[in-house]
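As structure tokens, one chain now follows by itself in the form predicted alone.
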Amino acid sequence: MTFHIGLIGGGNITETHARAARALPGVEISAIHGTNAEKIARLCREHGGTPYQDFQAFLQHRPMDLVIIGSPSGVHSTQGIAAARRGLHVLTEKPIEISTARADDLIEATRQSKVQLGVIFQDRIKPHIRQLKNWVDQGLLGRLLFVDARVKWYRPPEYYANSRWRGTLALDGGGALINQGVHTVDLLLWLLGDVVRVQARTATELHKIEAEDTAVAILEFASGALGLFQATTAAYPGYPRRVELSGSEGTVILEHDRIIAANLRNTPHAAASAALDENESASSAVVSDFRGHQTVLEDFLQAIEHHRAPACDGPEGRRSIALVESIYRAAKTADRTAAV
């Protein structure tokens, strides 16, 4: 079976898409859309497919079985609703959208229409992850009881200045939390579980825009653990995401997505040996590995060909940018404070 793809966007993430989608079998690029016609141009040279500048053209061509959006994060549903009306399934990067509305308006949509949902979390199919993942779930770390996250990211001038849409409330939502910072999000909550309670402070610390570069928030957890989230993208010269998470049972830390430490009681079994993540996410936005935006991707494929939900779909994806929305609403509260 070969599927055909329409990609949606024309900037660095989107040739990302097109080199994960090349990298497998029995995939094609039909389609590509975006504003920028030399760049659509130029993506359809190198990765094959027809380019497109207006939207609705774009999804009536055919052969084409799915979409990838790349698309600014705001513009996410209102595209992804248009595909799935057309029978098109649906994979869009992070966040899912901008607000839990909007995400609620797709996720109805792509149901009604009987197409598959997907959002692209890439870690959660990362080896030292995944490894992870598999001892919380054994209780190997035992009772969770804290975690501390930090993404110290670093960010120039130039990423925002150079955007129409980085740092807005209207296209971003916001701005290191909601962009950098949620994959961290996610991560937390396929860990932890759910978020009871957050407190907060964001700050527009170093660049000039009108979303926050700085988010920190303390986490209460349904299960009683609590945790500390810092997110920023003001951090010179930027530094690999880490995440400590200790339980009753012991303490394993994960840094560029890889176990630098596992102190447990029980010694588990190593890490699954795994080859670097090569992004450089710390001190920049391009995505050159594409290694796990291929998994997503081929994850998904064989959602849609067995019937099943791929590894992170739309509920899932929902999560991350409920805990977003508190976290905004706890930081402009009075006491800095929210429930979930």
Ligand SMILES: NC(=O)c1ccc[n+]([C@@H]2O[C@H](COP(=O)([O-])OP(=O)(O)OC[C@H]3O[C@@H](n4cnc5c(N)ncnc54)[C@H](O)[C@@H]3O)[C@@H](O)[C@H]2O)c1
Contents of the next structure:
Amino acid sequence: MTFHIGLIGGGNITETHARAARALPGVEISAIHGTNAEKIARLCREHGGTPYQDFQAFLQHRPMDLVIIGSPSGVHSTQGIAAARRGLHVLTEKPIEISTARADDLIEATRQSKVQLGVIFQDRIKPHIRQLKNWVDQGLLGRLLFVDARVKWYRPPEYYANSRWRGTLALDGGGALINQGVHTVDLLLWLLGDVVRVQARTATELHKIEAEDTAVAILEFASGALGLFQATTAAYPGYPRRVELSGSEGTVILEHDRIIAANLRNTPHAAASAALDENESASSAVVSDFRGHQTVLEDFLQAIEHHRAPACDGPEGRRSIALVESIYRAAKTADRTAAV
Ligand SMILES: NC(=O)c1ccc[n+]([C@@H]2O[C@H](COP(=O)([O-])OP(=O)(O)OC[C@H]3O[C@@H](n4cnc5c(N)ncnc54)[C@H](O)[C@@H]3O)[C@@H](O)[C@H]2O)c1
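Can you swap the form predicted alone for the form predicted together with this ligand?
Whole complex next, starting from this chain.
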């Protein structure tokens, strides 16, 4: 069986999608849509497929079984809904959208059209992070008490200045929290479960953008665990994301996608030795090591083939946006607090 894929976007992350798709057997890129004619023409020359600037014409291209959406975050639902109505499965980049209302529309459209919806949160399939999730689920950390998560990244001024959508409320939905921090927001929800209340502050400290470049939040999980969360794109030169998770049976520390300490009362099996990614996410948006995306795509294709849910489906992908929305809401209220 061959899967025919249509790519949407044509920028930085579509390059990663194209390389990930080509690395998989039984996958062909059939068409690429984007607003920048030069970029999509180059991608098609290098990776195959027909370039389309016209979105409707792109959607009619056949054969095509699924689309991977790598356009600005604020158009994910419009494009995903249109694709679903044409019977195409939808794998979209994080965040699923810039609001829960739009995420709900996309989830509903894919449900009605009976097509799969997946959200690319590649952390969920990284070997050490899966290992940590297994330890949590097996109770090796005991009762989860506290998590401290820091995304102290840096993006140069050009990252925003040369983009029509990054750091804008209309198309990015915010700044460092919804774009960079959302990977870690998803991770915390996946590991610790739902958050019921947040206290938060956001600020635009360094960059000339309308959204925040820095966000800090106190998280109260439904389980009773507490969390401290920080996300910024203003911390030159950028440091690996760090998550320190303590339970009644000990502490595990994650740096980027690696477990760097596992101090537990009951010694767990050694962390998975599989290769870890080599991306420079702390200082760049480029995802040159595409293995994470490749595994997400492989899982999504299997989900289509076997009629099962993908690693992160629509409702799962929505959770991080619900929390991000609450953090933004809390930051705007007088007492800086919001229920989730
Ligand atoms: N999973 C990850 O690690 C990861 C990393 C980077 C980006 N992303 C996500 O990928 C998406 C794109 O980010 P990027 O870094 O590739 O941005 P980018 O600016 O490099 O690329 C976006 C492309 O979309 C095109 N575009 C603009 N408006 C469009 C429209 N209406 N329809 C179709 N194409 C349009 C632009 O021409 C541009 O080439 C964002 O949602 C971002 O959050 C995910």
